[in-house]
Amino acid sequence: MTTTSAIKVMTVDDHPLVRVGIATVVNQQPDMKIVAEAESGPRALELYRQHQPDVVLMDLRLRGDSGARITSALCAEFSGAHVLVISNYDGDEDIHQALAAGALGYLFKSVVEDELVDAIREINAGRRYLPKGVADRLHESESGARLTRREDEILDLLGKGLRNRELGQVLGVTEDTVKTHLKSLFRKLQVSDRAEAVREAMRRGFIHSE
């Protein structure tokens, strides 16, 4: 295979020994090689500009960003961006962002080495790439019904400790409000208290323990 032909492939990660620790995986494939390496989403627009990448592997979490961000960017301005995002978080939240975003496919930082370079090829035949038993977790999700943005707000709020009435002096409402907004976020999450609901969001995705 010409080294023009091979799969060239981008990768977007704050953490240097990441980049370097993909770049080793790639770089030994006789079909790929990494032609560009950025830490932040305005190094990672520019350098896709200049280098034109097949695939883009693109951290969910960067350094006071959003790999989803940078995602719908780039799929924005190029129409034909191959996104994989690579991400500690497997949440379903976490996921449906990625994939909303323009994303092909998901992956955890924990994939071993054979499933990584699959995946790649597989982005780059524009085909979506997901981990085993993912699609069929999303699909059951997808099924139940979303948060609102306020139901959002609240979960964050609700991770920081917030009581309702610290909820309703931030959010600008009553504790009346606060409740019913609460009783509607519980039945989605299907819980029946506030430490049940943060841990289910965050084993969902929707909020971080940093």
Second form
2 protein chains.
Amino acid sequence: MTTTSAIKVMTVDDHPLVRVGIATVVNQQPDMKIVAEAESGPRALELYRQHQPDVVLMDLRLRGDSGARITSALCAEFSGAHVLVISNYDGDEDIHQALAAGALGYLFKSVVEDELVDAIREINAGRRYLPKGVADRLHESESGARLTRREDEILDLLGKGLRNRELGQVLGVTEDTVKTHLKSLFRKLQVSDRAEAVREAMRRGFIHSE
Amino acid sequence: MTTTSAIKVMTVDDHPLVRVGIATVVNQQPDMKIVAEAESGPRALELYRQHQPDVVLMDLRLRGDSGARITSALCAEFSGAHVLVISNYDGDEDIHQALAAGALGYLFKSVVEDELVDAIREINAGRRYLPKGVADRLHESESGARLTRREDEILDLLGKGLRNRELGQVLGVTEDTVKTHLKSLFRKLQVSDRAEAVREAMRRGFIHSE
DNA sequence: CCACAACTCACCCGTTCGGGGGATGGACTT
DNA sequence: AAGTCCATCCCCCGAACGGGTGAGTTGTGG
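Could you give the coordinates for the form predicted in complex with the DNA, as opposed to the form predicted on its own above?
Following is the full complex, with the preceding chain placed first.
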């Protein structure tokens, strides 16, 4: 048996234990093999150049960095990169960002081993792979609530306890303008006040606490 | 070589990949061995009775259940249980709850393999194991901000966008009483409004979005 | 070129908040 | 019995909030 057809897989995750878990599962498959493990964004780029893996398993949230950004960089440099994002979180925004960045698939870390290797094979073949239900939600979020740049900025600052006036000062606009943005923000998130907006934004992945 | 002295380890985690990672690392050690893997709280109890492991590696946040609760239940039934909590999150409250529930140690999932096995040996010996810096923070949080039952309940509801009056109705008290609790809540969390309180509460692990 | 979305600002208005004070009763400690 | 903590309630008041409506300016894209 030759190994020439084995799918070369690279993991990008800052959790050693998760990397070990993935590596163990992948290496148990006869048709795939871990060729590199990156624990950070820059390292991912470096190792990709070095090993030219067929599939990249990308964690979405790494210490400081964002898996979406890394995916963008990767796809910019290597247009043929096949990225499968694996994340703990099912915030709509995370998923959206990942796919927008060029990822071919999305998986939750709660996946069982079989799903993982199935997904890897699909991604390797250049096909998309999304958990059931996720595709539907994407359409919703695309048609429904996509925030503008301003609304995003305001959302970030909302959780910091800034008052409307302070928000205006930070952004360099009037308090009235801030209120206008807040109104459309509340409408889009379907909430009625800032506290609820903060929680909802976290749930959807617009902002993070850590 | 006999295996009679091998440390029997059980994992409790709802992420198969993490279980595999931990199992791989542990089983590579000559002096320890995975004897059971639980993916839920009830299953953890069941498997503990069956295998009587020396050390339990407990994830703090499982689907629906809480690692702290499981730890409590475990320690209640088996006073000699040696639990090592492994969590993604470094919210003070999570750590506090885990230790209060009877856990001997706390680790972040970002640990490298060596730290994990070191910790397992310490816990097996009945000693505590805490990452550097965590012990300090525990003292802070004990002296500083510990919330009362009412404040906790209110915090939970704050993120749902309830107004003070509605909070009162839900809790069966006056709006004025709610405001009193909110004042002391803001003081303890060192915030100035509900939106900031929600984010801070999430950061510290008092409430969760998922 | 025109439509459309985003961003900007303004005004009004009723409601809610946040922060300050003080007070009572129960429970638990010392 | 005194002290402390918690929960409950009350009052006051200025500031902040949310919601509604209208309207001007960009810039992008059909």
